[in-house]
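So this first bit is one chain, no partners, the form predicted alone, shown in structure tokens.
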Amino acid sequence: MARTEQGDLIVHIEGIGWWSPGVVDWSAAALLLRDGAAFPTGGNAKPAATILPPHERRRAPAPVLLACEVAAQACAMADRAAAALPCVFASMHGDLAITDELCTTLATDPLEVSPTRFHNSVHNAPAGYWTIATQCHAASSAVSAWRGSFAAGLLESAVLACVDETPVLFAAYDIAAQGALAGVIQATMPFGAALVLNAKRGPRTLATLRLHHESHAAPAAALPAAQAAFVEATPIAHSLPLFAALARANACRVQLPNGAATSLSIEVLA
């Protein structure tokens, strides 16, 4: 059942994608999460994003590579054709590197603004690259909700999956802030994660979630001390308690920020 009498949403996870520095897929991340071990937070490696054509991959900005990599991983694990999946992409800030570059150029030499860089600066650029590369004609959207961006995107995806009774791809990502923005935005590393959600339980189901919107802020999450630095390094890592529960296959309840004074209660069902 996709919806309960209390208005909760129930969705089933069929695929998971993950990329962070030094941890390039869900199996590697799950091992660290189960052990409570520290995640690397530095390095210059880039996501492979092989789903993009080579010429697109060479010119694609960092958020596009990140989002497309985790989205492709989730689709592959779910054994779902990307072209058929409606998709929701969530990011707190979008492309911080290009935003800083454009603002600097506007302040110093506005006639030199690059049309290509401006094209890549829009919040739905990763969704655009993804749908073009996969030839996806299903609906796509881009969501931002400050520190609640992951939860907002997850809730949006679950609503689509339940109302339309179709599998939905959800990808969340953020990159490090640069330039002047680095002084005011708490984001020092890239991180992306993706889920394929389905309102119907099937042979590919990895876990089941019950979602409930709460009209109060989320309490501080209890995480191993070794993983605190990871959460502080990137906004999307507020989702770490959920992924830790999935890695341990524990029946439990977590709450993630979903706005200034609201939260998303997520029950991971055994």
Given for the second form:
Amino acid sequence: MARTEQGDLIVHIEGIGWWSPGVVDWSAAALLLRDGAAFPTGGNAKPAATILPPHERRRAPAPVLLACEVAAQACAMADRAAAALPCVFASMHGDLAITDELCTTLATDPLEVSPTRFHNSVHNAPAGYWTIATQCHAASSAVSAWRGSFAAGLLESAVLACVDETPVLFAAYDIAAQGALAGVIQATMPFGAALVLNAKRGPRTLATLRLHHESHAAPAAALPAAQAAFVEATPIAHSLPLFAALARANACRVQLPNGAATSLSIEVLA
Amino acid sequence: MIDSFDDATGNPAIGVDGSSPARQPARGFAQNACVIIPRPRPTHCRVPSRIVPLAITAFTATSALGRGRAAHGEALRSQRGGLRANDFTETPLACAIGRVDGLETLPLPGAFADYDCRNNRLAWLGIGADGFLDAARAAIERYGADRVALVLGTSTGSIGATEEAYRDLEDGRFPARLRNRVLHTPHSLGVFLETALGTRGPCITVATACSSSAKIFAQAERLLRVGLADAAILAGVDTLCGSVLFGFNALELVSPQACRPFDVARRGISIGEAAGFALLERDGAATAPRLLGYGESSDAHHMSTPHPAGLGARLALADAFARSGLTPGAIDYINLHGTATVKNDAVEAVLVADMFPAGARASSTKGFTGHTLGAAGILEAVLTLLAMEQGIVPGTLNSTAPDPVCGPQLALSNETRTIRAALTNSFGFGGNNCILAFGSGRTQ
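With the form predicted alone done, generate the form predicted in complex with its partner chain in the same format.
Let's see the whole complex now, leading with the same chain.
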């Protein structure tokens, strides 16, 4: 098991997926992250999500498109067949658009709730669509952990990779809030990112992470001022310090929020 | 071990070699049972290794049957169901529900007022039963807060609070009492319990619809095995809300009467609410029951209907056997998912009839509690542990005439039986499956 004497987990990244408005893959994101440049935060573009069959793509909810897009990118980069990978999908809010539509209908005419919208409302809708599209019969999960959704999902994925000695797909995403929910939820743009993790180092290893659970909160991340708007716009952007470190490919340590008063310390090993 | 069960044809129903034999109706099945042409078993799905059993050192549940283990044990023994005519929704909906009494007048203590909502109220009511809160706090004291994980399972969390906010919008905005953002996220239960208990270990919510609080046992086992925690507090809580009642109604899956799992006349589910809790540790008294194994899988078939051959369920079962070292012949009792939808029960009945000897006993307890969705996994784990403790197989309440696809394993009435090893099945939307294996503690 890839565990150090201190109880840290060591996992190797084999693939990275990224989609944010106007920045549609990891190579584009890495350029901006290396330079500390601003990310676009607006626009109506939708992820291509070509891994979904065309009829599913047309009717799939926004989080499904987003999660499937980044997951497919990470698998392609890792050159791993998605069908073989256990997968963990993390999101702080789930499908904010469907929640708005469902709650609006329930408040006015509950008998008019759409059956499709309802079955798409489950937090594991992206995991469901993904496993169907890729014919993946392995374990799939959908998790959430408030501001720590990215870190908690990453930790669970790393645990899975280490204990079952299998490569694991991890995807994190959130979309923009709409309707009355937008008044309380701080999420104004879609963003998703994905990693393929393996406990074994191999020819596909792009970077190595050493994960340590910290029983205290993370200090505020020092990020370039140009990226502040991005961090404000989507909860999964709590992961930005990790991706910036990966883009720069230099050894460093970042700390991401995890639980209410805990954090995940991640050493990016050169 | 599960690949050679088809007595009639001698064919494996899921070919280990990737073959996909057309399946003939096997002995004991009606000729009109669903014709199953399984896909090949995915050859890349690795067989997991045996795990070291974990002790379940405390557990409890609160549901329509009442608060705590005594109420649930008594209900099972006396075949007392908890379903009632729907009195929850303002818009009339003719169905039965499994409602927990009194939540409306049980606000959270003042210190936690920000988290007040039906789901967290049920969590707080439930965690106080059977001394569970004390046991959890003692574990935190014993191991240190940073060594205790908190793993939550829920499907809709506190979405009831979001629904309420939309009903009571003030100039298009949420009313002031419902502006705490945490209430409107799937991890609402997690933030509340982490704050209330003061754990500092990993804390995460699994929200995979109706398998959520079964999967938390698997996740907790991994956290202990990898050394990230010495104990895990598991909580599965889901409450009645408009989303699920009217959502399942829109899918035409809600029964107009109390649900009748596996009955020929079944017409769908009855929705319930519940809170279940378990404390997992590496060691415990010899009398404490054990988590022996688990299996998780994906159907890869459809968002809201099960794989017709139960492929995902069979893969989960194979992994549960591999992790626990059990074989079908060693299973005394199976607490079935048994939702009472036409499709779930047909697929699950064939699975049980195929996979287990005639002497194994199986039942669904959904007729007692309703389908408690994201809480069903842990509620039914608790009912299974109680069945072990009491030496009874709970009958399948409300069901009298089993579907002809059911095998002889289905228990309609209570039976007396020593249960040493048991399984619980949980299958969720998105084709998300989890099967847990439990062992009884040594009798004193």
